[in-house]
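First, one chain by itself: the form predicted alone, in structure tokens.
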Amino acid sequence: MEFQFDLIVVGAGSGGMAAAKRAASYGAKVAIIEVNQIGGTCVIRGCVPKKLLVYAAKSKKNMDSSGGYGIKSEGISFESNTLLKNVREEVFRLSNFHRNSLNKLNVTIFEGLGRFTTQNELEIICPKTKKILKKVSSKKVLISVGGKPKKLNIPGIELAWTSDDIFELEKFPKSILIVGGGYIACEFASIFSNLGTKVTQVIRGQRLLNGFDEDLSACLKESPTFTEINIISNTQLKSIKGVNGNLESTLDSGDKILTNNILIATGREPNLLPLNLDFLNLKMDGKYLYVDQLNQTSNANIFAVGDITNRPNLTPVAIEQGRVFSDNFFNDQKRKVNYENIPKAVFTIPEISTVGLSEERAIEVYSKENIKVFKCKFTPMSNTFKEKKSKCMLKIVVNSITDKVLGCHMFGETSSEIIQMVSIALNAGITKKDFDITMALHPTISEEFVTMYG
């Protein structure tokens, strides 16, 4: 059979840009077929306009509290209607890079929801009509739709925001409840409460962060942004109704929550249902595809990456699958992804960022006889003269019988920038006693990785 092209990407994200470029490089002839706008979940509705209102809210906070270092910010007032019209324009005019680079190396665009029709072959649907504008086929597909929120099945769900949602308002509220306890709600939780809306932030379990280090998430709850806030511990929401303009949230303990919106923050799935897959018997791994090491499905001509597949859903590994991938098809290299100690970060006010294996994690897989901690908690100088002074924490998990360094985890300003060359001495091997002969850079928050001793 005669295919149009060697390569159709379904799926105009992070992981499916890097694999559609990468394969192009290679002189495929390739396709990328996207119902949005080209970015996917990182550029358009994630990381980047995200870190954009963290920004924001950063600036706000720092002219707030910084009265003890003279600078006074009576009259300074926020607009957030320009402040959301200002991240649109950089959304579009990075959606329009992106694009442009695809057409550099003469990848073809379909705009439309891609919907198989054969292991080879899909059609493409205008998303409004729902009508079939081209059929399109190819030797090898790619999937990289990645993921969309979770919505809860509760009465009046219908009346509340998800993630995708923040970025297309017009102001903020004055009021928000946020459900979820995960990074995402976190995140949105900073920002709203440093930009001056009042949140409450309803959570199922007993603490913020489930997954993290257990210390990470004690310090975030400590800081001063989340004394702030309104978090509600053990509960989950049952309904919403509207009254009078606002959302009235009911609780399962029957306490209920007046605010202007709500949030709905609890994760998010693989978008896989448009693509219908069902026809094809592509094997399962829970609500992923299962994929093999070469990001091959139970179909030999149809691939994954990204957040569809049960590995690190990061926007940096995504990019990593994408290009291993057309490294490997199209230009027979023998490569891999390596998973091990991949950096992560949670955007709120301060940061938290980690990589490795949490202290919890270490005593599960070696026990705790084996297993060292090395910790400072401090006052960072930046925040000597303001009223409201938020900790630094770093931490050090150590294997006591190796010496070698299992985990590092931080919470505080720039923790994200160091963690990254954190991770790059964990890739190679490091041990404690490589941290204690480093030179500390003083006067600096990272010089407390290498003054920790036992």
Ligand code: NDP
Given for the second form:
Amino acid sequence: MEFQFDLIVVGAGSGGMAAAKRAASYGAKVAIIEVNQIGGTCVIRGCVPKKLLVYAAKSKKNMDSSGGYGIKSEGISFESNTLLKNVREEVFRLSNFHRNSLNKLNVTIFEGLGRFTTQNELEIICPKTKKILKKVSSKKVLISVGGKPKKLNIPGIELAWTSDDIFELEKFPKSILIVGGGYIACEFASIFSNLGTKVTQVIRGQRLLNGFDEDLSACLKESPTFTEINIISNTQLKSIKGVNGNLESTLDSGDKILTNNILIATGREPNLLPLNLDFLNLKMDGKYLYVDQLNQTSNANIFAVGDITNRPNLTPVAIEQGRVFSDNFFNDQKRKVNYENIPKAVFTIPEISTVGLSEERAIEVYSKENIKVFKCKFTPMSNTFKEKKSKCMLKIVVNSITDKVLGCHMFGETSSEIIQMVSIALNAGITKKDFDITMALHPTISEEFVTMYG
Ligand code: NDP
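Following the display of the form predicted alone, present the structure of the form predicted together with the named molecule.
To see the whole picture, the full complex is given below, headed by that same chain.
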């Protein structure tokens, strides 16, 4: 059977674009279907615009706390409308950059929603009119439609924002209630609070950032940023009601909180519904599409990468999955994605970064008597003249039998830049002795990684 394309990619996010570009570079005839702006979550409503907001929050925090350095901050104002407009313009520029690079590689871009009609054919639907704009066919189809925010099933939920809505705002609210204690909740709590919005954060458990090393969660909670946030633990949001242009949140304790707005950040889920997959009976992995090591679904023609697969939902993972898929199926390579030692960061102020096993997880895997932990916590030199001094923390988790470093964790400024490098060392199977024989670079924060002795 003749097909129009060798590969159709559904979803022009990080993973989809990476696969499309790589396959096209090998000479494959490739099309990509996208209903929104080219770029996906990371470029349009995730990592990129969020990090720009983080830079704004850091700039403001630095100015507000630089009196000890002789820098006067009186008269400095913050206009959130300028920031949000500039962020949107940058996102637009980046989206066009990606569109142009797809064009240069002769990847055909179809605008609309992709919906399967057979395993090799899709309809492209206009999201507004629901009319079928086109039918396209392909030898292989890669699904890379990403995720969407999970909404709570409570009365009044339609009044609350998700993280997608933040980037559409004209200006920041004066007060906000944020539900959740994960990546998105903590990053936005930090951005808003440092830029002058009064933040209340509601978490259903006891700690922020479950799953991260407990010392990292504790450092975050004690930091000047988070001590200014009203964190309400061990509770859930029960309902939301509009009151004179504000929103009233009722918690399960019965307490009521009035804020301008509410942000729900309780996780994300695969966005599979519009694809009309049911008739294909693809094997599922919980709420995710099942894929094997080659990112092949249970249908040999259909592949999936990114946040619709049950792998770490992170941009670099999706990009690598996309590239490996194209290398294998359009250039006859035998590559596999390396899921070991994936570095992670939460861009709070200061930020949290981590690679490898947390102390808790290392104990679960190797048992307590086989684990040695090296840890230091101190006020970094950059905070010497600041009124509110944030501490930093570095931690190494070691297998005491083999001396192998199992995990490195860091709380502090630029820790993400440091942990990226540490992840290379962990991938190479570094031991604690290798850390110890490495010369320190002074005066830095990261030198503590090579000067912590047992
Ligand atoms: P997370 O999974 O990180 O956090 C979800 C939070 O919501 C947790 O605190 C969880 O609590 C809480 N929660 C879940 N369900 C409920 C509920 N029904 N009621 C109350 N609280 C609830 O999800 P995010 O939305 O923050 O982020 C989604 C994903 O996006 C991340 O996992 C990550 O993969 C990616 N991401 C990565 C970033 C980065 O790399 N810097 C930045 C932003 C997102 P509990 O802990 O008790 O389960």
